[in-house]
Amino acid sequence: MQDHGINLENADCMTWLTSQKEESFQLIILDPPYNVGYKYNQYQDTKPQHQYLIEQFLVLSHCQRLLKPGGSVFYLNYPETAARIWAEVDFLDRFEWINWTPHAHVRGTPLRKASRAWLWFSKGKPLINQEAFQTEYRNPTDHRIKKRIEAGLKPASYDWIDLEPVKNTSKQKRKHPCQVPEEMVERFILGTSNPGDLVGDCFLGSGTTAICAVRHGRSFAGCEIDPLYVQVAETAIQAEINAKNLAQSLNEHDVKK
């Protein structure tokens, strides 16, 4: 799929990463398989842990090469694996650790594993659009807070995300077992890139990163190893392009009136 600033390939991550141009990406978002035996359509999520970790380090080292100065990488994994990566990756700047608490009804003994960690790495001082990382005041009726609101101020968001996962009943749900919320990815895209910038994802899955990139005027390049998921992603991306084109056409019609 190569159209509308979108370049999606059916390829494994290493093949794709080595083929990309140095310092061409402003942002790369990574949600890899977690190596916990999860059943995907084709991919076997059961590698020796040392091999899996080496592969994750290699992926991130390629990202360092591909990022522009000021670019960011957001990497998602379980906290135990994330801690290893956070401690040992020294070729990127460690910028923020963001916890995601998705309230998923997962198994686990003695505790259910219901949190993930987004590791925010950067290549030097990252580009930040602070508006994307702002939230609303919790006590807007307080007289001191009212003055801040009147002045156009907003507080910064917390370093944790409280969003439900994409469930089977969600309107966002596509044919993929592990789909992250678009709202979460949109925040990263809006917060660390500008319109026209190139966003990447070499574990594309059902297409969430590409969809959000299209929605907000960014270019996208990435890959997915499973042909079935590539088809799912292409269908969803094309639907987003169609919706955007329709909205633009309606707006142009209204202007002419």
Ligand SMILES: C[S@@+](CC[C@H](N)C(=O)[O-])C[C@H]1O[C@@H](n2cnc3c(N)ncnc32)[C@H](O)[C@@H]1O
Second form
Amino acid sequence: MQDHGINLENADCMTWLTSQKEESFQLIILDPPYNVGYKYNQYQDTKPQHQYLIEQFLVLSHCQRLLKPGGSVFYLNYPETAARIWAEVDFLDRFEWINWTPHAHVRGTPLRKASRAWLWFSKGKPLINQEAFQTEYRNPTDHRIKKRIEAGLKPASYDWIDLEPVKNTSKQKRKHPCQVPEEMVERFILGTSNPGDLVGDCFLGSGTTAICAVRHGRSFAGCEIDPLYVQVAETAIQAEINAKNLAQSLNEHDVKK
Ligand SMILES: C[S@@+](CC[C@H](N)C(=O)[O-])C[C@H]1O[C@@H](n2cnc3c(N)ncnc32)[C@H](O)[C@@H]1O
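Starting from the form predicted alone, produce the coordinates for the form predicted in complex with the named molecule.
Okay, now the whole complex, with that chain kicking things off.
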């Protein structure tokens, strides 16, 4: 996989982060465990909250060192934790707060917790490819919207994401309890990096960030602490590389014809 610019380690995030080169990443995507007692294969999601928060700050401060100027970090958590991190992290620029309502009613009473926050930090003014953040119109049959579509106009970009979580019946589903949807990660990759750039993720889980990086011609470096999930991720990344190679050779074959 290294031939394809993919470097995945079975390691603890702190060890991995300290071993990476300063200002080498254009984009880092972080979907850490939320410290809510979630059931992973090996990792125990039940740390004292103050210890958990200190670790999250440390991870982000490493990201500050690793990011290139103009680079971005997308950091996912529950809104309550995200708010504390947003308030305290002043060593990166707080660029946007993006709400994700994944329609997943996992736990919580009296109200089930169905929202998450993506914190978009940057190192200076971030590189942005605006089209990547422009999604489809929600009411394309409305006569005013039809006119906009006919005129080639795109909808505005919003600070919320309306994507379903990856369900057990989804084609994307791998052996991991909390995969994020590829469409969401692809949006961040296309929106804040260019082909050839290095994308990172030190809580890789089932491999989503790396798969999307391969798909869009970015290099990837990252880690995951659980060897079982590393295996899941490696298999899925290899399948993505194979699919890409096949598409490329079919394309070359068509051109020769
Ligand atoms: C929320 S999941 C990430 C899911 C991923 N975004 C995906 O789509 O598959 C968090 C992952 O972080 C891993 N993890 C927990 N502590 C870690 C640490 N200290 N270093 C590296 N990975 C860790 C867990 O094993 C888990 O797979």
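Values in this document were obtained by computation on a predicted structure and should not be read as measured data. For clarity, a rigid core is taken as the largest C-alpha set superposing within 1.5 Å between two forms. Positions refer to the first chain, counted from 1.
For C178, the Cα coordinates differ by under 2 angstroms between these two forms after the core has been superposed. Comparing the forms between these two forms on their rigid core, the Cα displacement of K125 stays under 2 Å.
If you fit the rigid core between these two forms, you'll see the Cα of K113 move by less than 2 angstroms. Core fit done between these two forms; CA of I149 shifted by 4.7 Å.
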